[in-house]
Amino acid sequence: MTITTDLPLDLAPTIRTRPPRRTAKPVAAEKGTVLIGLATFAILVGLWFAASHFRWTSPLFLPSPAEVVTQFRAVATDGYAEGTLLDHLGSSLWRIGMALAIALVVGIPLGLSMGLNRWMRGIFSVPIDLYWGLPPLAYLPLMIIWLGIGETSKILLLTLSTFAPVCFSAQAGVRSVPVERINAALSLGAKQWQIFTSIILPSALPEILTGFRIAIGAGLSTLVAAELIAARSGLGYMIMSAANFLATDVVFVGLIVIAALAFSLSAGMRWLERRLVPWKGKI
């Protein structure tokens, strides 16, 4: 791989003798943007205590939180559309978990070719630009008609809605990098490789990461579709299942199971990007 200074790419290393220390005040304001988001959940949850016991809606809408409780412990434990909660929990995390794997192992070697190389850009980005404009509902009619309705057509399906801001984040870290610091690491005499592990792929890892956090939003949403018209088992599918039957509890305990899922996804990338890039946002 050669590396050119034609790319907008950047990286000149900055030397540090320890890590900046983070001051009282950001870890004060992060500490009360926790405590906000706590009290907005409050708030959030004692509305919908208040619309149960007051009668605001009927319950065959809107159940009350002690109702959708025990129909969770019920569909944990004796299950509910052919399966127990984890068991739909574990279909579903197993589709979003590889269609997620298979869109870094190939999105992200692709998108750092994109942004070092033309070629690979103007080969790569307009079918990208072009299939990732569709709904993915608008091509899953294809996707079960030419691979059927079993796991590939999901994965497949899944893999697409990831695998577009994956490569997009790779190639836009890479095309952020000044070409400065490319010049001057070259003028000091480092070899095409070490420009890349030590100054390309570092400074492109901040974007990959929020690439990486967008693409869990899209797979999730995509998967939860998918599952609504094509499954047997998952989270989708019991929620389907349940509305077909007019069980908004079971709704209700499939909603919050996958929005638990997704917080839990999004706080676990916040935490690795503290730990991978501690220094975003600070220089």
The other form holds:
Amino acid sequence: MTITTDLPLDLAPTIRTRPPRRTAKPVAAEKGTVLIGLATFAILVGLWFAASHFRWTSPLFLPSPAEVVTQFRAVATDGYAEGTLLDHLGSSLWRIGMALAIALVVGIPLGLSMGLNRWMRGIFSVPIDLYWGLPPLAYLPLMIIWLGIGETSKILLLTLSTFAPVCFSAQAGVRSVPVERINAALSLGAKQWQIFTSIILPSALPEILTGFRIAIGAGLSTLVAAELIAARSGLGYMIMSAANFLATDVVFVGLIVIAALAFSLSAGMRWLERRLVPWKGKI
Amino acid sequence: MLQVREASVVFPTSDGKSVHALDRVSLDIAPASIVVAVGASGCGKSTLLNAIAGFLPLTEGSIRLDGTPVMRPGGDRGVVFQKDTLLPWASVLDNVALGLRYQGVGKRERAERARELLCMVGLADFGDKPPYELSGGMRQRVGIARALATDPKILLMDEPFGALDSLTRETMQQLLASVWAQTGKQVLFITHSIEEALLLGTTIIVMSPRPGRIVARFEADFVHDFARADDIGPIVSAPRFVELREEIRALIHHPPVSRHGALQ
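Taking the form predicted alone as the starting point, write out the structure of the form predicted in complex with the partner chain.
Everything in the complex follows now, all chains and molecules, and the chain you saw is the first one.
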């Protein structure tokens, strides 16, 4: 029982030292929830300890934290399902990274041009709307038939699932630029391309970042699901292989890594938003 | 010299009729004059300004600035909007320098010019701040400095102080009067405040709605005194000021009957 009570106490000093360092930034409103969030997290971990310690369920369903940590070390060093944890993480990251890169490089310019031009909007919005309504896993079999089980089919699938939110958000960003802002720039003598680079692009940036965030979420869930179905590497594949042998502790390792990945991606996006659009919602 | 000749703007409405937002308006704005258009909502004063700015095409008539027809927005007509249109991602200094950047003026030179203008509007120490850390009145000062930066021939101001509280508003009116005295720009100023019109205008045009047209013109000269005054009390209580104010008020509340009837 000492562990459960120790955890929050261990965290307490770090929590207390943090606020003074951050008072300079206007994040006062968020500070209140950080404490509560950490406490909730500590309680959940505490419950997990308690559940396995008192054998509330069989270890087959819920392995103890200690077992998971041991397995984590084992998977990280010796590997599981033809690869170490880093290998699996690497192939998953490579797939989603490639897909997001393609989605950004193609989606942002296309979305911007759809926001600016009636013809572009007319031509592209219908096909994108049509496929965007489909669950990506529904057309995964088609991708496999066309492109095989290799990386290309998975990257294309992920690209398609992340492309639409990026593209639509870039389009929405352009459409949401206040007309007064453009008029003001025109009466300061701006030329068309200057309007685009100095007004439209920065005005659309918050929306684009929001779209990117949605794309990361969509991409991550499609990624893991696709790896569960058809892959020879990746975190989803590792989880599926472990589940086939009822290695629940390895499944937990995989889930924890995915959760950590999702959390750091979203923290990275928040950081990026603070850096790039600190003015968002201010005017 | 800005010349508006027989300018009309007709908008179609949703029920298939049309509204004469502006009906055969003619107006001259001479160098170093402030023309203030005053009138109730819907009298076409903003339409007139938008047409001169080039945001809105005329249905009929013409607008010329120093002989050149006005077709589209351009740097020779600086606009100050009611709602501030500063760029939130740029510093106050960069906002003021925006027009100079569009002209391709070098970085050092445009910063220098922007600093001078910020000094003139009393914001010398705020150049590095983002606009959203400034109050409404300060943002409008930045807006004025930005519009002046490119040295436009005319300054178009669309109820720029309408959203400010009355104390800030008075300070801003005086600031504009002194900026005008220093720069000698021609100004078209839109307001619905009769007092503001009289304090600032060298010419006051009274407009009435349906159709939007000019019903009366007055010459006034309170702005020179106002620019230097410590207290506006003696100005606004002068017999001539009171007389004009009542006359304009009567015109706005009971406009002379239109020659052409109302909605067509």
